[in-house]
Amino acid sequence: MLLFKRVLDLQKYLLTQKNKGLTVGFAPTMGALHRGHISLIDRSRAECDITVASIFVNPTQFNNAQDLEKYPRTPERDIEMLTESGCDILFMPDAAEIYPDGTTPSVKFNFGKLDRVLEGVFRPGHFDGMAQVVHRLLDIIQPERLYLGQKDFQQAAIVAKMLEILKLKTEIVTCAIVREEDGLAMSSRNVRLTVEDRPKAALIHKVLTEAADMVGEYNPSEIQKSSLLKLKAEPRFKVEYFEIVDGRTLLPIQLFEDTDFAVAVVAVWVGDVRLIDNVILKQIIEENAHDTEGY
């Protein structure tokens, strides 16, 4: 695995690549890896000649000085996992590579509510960053696949909308979540969970299976109202949302019937973690739809 901190080498290196015709696949994460990255850098080898990954930290999409500052970094074993994983560039530029005008957004994106709702809420700021990043990555990197995680819905559905907007040709693909035995997604923020709160985790995917259980029998306002209860019911808790919404809009909906896309997602306090997650209720995939595994 070539390993690239600077924008232009990386840059140069890929240009050679592409003009031998070879396609660019490029998962960006903040680092602290898991099976859940490692299975975006398998969907990519499968699909690209390359696959690149991106470790970087980036300040402007945390709206919580101490969430940055907690933030999980192991660089070292990040780099042994992408290794043995087969990816074949890693690029882990530091702030000014990335923001070498500042960190002061260049591009003003309207994405309609897609931003306002549900984590937007909770996290006033946060999508601007992460528009702002990953707008940057992609310029430097110009994949033909970019791979997201299910597991960040809302962020997945902003970055497509974003593609849209500025008519880029790269395609979204969204891997659906990698979850541990008893059902928690995995994420970089379990291992601040204390030994105590790990396992009343898992109660947030139980709570989304039950919920699946329901459609059919049960309308969306039911299923909410029946999930908040037992989610409020563990005192480790603090539940900021659990929304049942069209998942393209990303708005509430009142009738499984009024939209072909139906997803339920959650944010929730364990202790002093925010964990976040979903699972899709309703999906019917057009029939050239491509693939992209539960999202």
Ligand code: AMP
The other form holds:
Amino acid sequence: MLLFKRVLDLQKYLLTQKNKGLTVGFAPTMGALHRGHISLIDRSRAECDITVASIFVNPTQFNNAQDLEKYPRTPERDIEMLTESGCDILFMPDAAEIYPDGTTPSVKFNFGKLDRVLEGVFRPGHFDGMAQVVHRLLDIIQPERLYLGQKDFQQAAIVAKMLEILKLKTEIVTCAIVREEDGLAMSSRNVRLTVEDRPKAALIHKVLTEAADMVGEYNPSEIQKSSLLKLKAEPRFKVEYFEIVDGRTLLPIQLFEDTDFAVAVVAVWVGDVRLIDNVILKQIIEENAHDTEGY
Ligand code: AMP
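What would you give as the form predicted together with the ligand, now that the form predicted on its own is on the page?
Below, the chain from earlier opens the complete complex, with every other chain and molecule after it.
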């Protein structure tokens, strides 16, 4: 695996590869890698000639200074995992490489309501920072395909909208959520759970699974109510939201019949660790629809 720290070096190398007609797949990450991240690398390797991963803990998407400070950093292990996975290139820049003109965004996107609901309510400014860094990274790497996880469902929807706004040809590939054995969605933040809280965190996926089982017999508001009750019964949980939304607009749905794409999304504090998760409750896939794995 080749490791690049500088934008110009990476671009120069990628140009030589692109001139040979090779396709590039890109998986942006903030490091502290786990099998969820590696699943993106695996998928890219299966579909593209060259796979680029990036590790950059983007300061502009943290609305909470403590969260940024406490964000786990394990660069040596990350490099080892990526090397083992067969990733071709790791881009690990400093903030000055990504933001040579300072961190004030030069472009402000209009995502409509997409960035104002769910995470947008609880993490003001987060999606502006996320869009800013993904925009910058796409501009540097210009991949054919961008590999994102369904885990960050709203993020994937907003990045898809950004590509549409920018009229970029990069295709988004959304990969299924990789989970621990007890169902907890893998996340870099899981290592911060206390030994007592870690098993309790599995309740999040249990409630999501039970919500999926209720579809057909109950309407979205009934499922939401019962799910909230179960989550709130755990004293170590502080629930920010549990909502059943349309997978495209991210707005709450009244009836499952009103949409062909329904997803239950949740954000919970477990002790002082904030976790998000989701499960697709309904999806009718159009014939000829392209790449829907994970959605
Ligand atoms: P992060 O390092 O948390 O910014 O995540 C980088 C990418 O990995 C994002 O596209 C995430 O959605 C994806 N990702 C994180 N956790 C998982 C998981 N458990 N399964 C699949 N993809 C994931």
